[in-house]
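A single chain, nothing else alongside it, follows as structure tokens in the form predicted on its own.
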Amino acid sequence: MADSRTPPEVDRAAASRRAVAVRRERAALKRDVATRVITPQELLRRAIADPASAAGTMRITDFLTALPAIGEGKRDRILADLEISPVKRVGGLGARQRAALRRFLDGRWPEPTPREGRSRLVVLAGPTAVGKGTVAAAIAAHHPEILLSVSATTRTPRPGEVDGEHYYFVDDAEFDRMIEAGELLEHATVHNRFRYGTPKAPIDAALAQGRTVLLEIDLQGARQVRAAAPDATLVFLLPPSWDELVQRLVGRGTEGEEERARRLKTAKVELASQGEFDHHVVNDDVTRAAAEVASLAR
């Protein structure tokens, strides 16, 4: 006689789906902190919202090593300061525990605080294969009221790409004219390879008459417009997760397998510097992200 204890094998089979699925999930998790596509709090508020979920069963262990510069020493003494077991799972620390651990987090990696005062001038950036373009060109569809900034750059056209709509197309000479005469708001060379420029007449005009003006450029370029105009809003658009930003380059196909992974190192680096920005937005939807930007600066 069958014990009536014992789940059925379906059930088991199921169960264990479900717990491979889990544990792929933290891992992915553990990753997208590392990578700093989340922030360590942020993965602290999804364990407290939902303890069961991968973000609370994380072992508090695996959460801390996940951060950056923190390895199994320094690991168990934050522990040990911090009064928290090492078997404890995120998801089950005590209200002194999180409160603890949030001023950790604070402390060493702060959430971004928008500053006051920011002006119609929206700087995006993020690192590569992100989808500032396409979450740009959804703004400038579906909100017209926002002008998008088109700038210069020295590379040749690609297919379908026109001349004064998607880039001003100049040689190496013109550009170095417009860097000699102050015409541009900020310029770089991408990838080691070709230079990119803001021209900033079409953005005065355009804020001198109330619009909102959105500036679709690289990590080097924000930098400069933030020096240049420090009362810009600079918004650092993510994904939704690290292993989507992989495939969104990979699957892209238009690099050869050593450029992929010098942009993903690239990408690192660049999501390293998101707390250097007013705001930080999720490209998880493109028409929810676009709205979500066009909304910033109003």
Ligand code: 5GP
Second form
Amino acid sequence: MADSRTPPEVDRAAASRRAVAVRRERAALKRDVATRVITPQELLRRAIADPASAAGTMRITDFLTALPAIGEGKRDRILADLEISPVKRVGGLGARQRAALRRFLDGRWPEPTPREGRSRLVVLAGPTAVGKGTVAAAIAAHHPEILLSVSATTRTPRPGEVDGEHYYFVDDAEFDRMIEAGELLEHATVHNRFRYGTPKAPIDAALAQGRTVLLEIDLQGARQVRAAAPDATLVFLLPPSWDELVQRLVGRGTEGEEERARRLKTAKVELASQGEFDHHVVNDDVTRAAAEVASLAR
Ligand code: 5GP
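Next up, can you give the form predicted in complex with guanosine-5'-monophosphate of this protein, since the form predicted on its own came first?
Below: every chain and molecule of the assembly, starting with the one above.
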């Protein structure tokens, strides 16, 4: 008869596979916090909600060193200050320790609070390859009441792109003229190559009619809109995880190794700017994300 204390071989194999999977998940979560795909507070919330999850079983020491600008020395001082033992797991913290950790995180990395009184001018921005264009196209397809702004650009049309529908394709002289004439709400050079800008007149006309206007532009443009129209609603599109963003960049397969590395670096910098935005939407599913952005636009 089998010893009842020893799990059968199959169970042990399954348990060890589970352990490997959770370890992998924890490593991915650490990357998500380090690259700011999720906030440290979000990880803490997940750990409390489910102490057996990847977040819950993460060592407090690993959690702290995943945070920006925290090395081992700083980590140990923080743990001493918060009176948390270094052997603790995030999901195993006591109520007082959780509250102290939360206060510390809020002090260092405050989470943005959605602001009231936003206008119907909605900006959708986010890191490279997160899928802004696809989400914007889904919004345009399902919400004809929302005007998707058509930008001017100095790049040449790709196959299938229609002038006046996807972009206004203009040359440098015309782009200069538009800037001079004050016809653009914002403009920027994207990926160090071509210039892109948002024509102001159609936006003003649509807003005057009470319509919602959606701009799908890059980060530099989003900042200019914030400065020009401080009550605009700024939405940041997030990838479901850092690994997924990398996959999407690689998946495109259109860039060489050097360009890929450059874009990943850019994506990290871009993710770090999410605190400037009023809302954060995770692009886990295009239709769902589009519906969420559209609901913010009302
Ligand atoms: P693509 O050339 O692939 O269509 O677009 C490249 C990038 O330009 C995208 O990240 C897009 O968000 C950005 N972009 C498109 N139109 C505008 C615009 O009017 N202003 C700014 N600042 N960026 C834009």
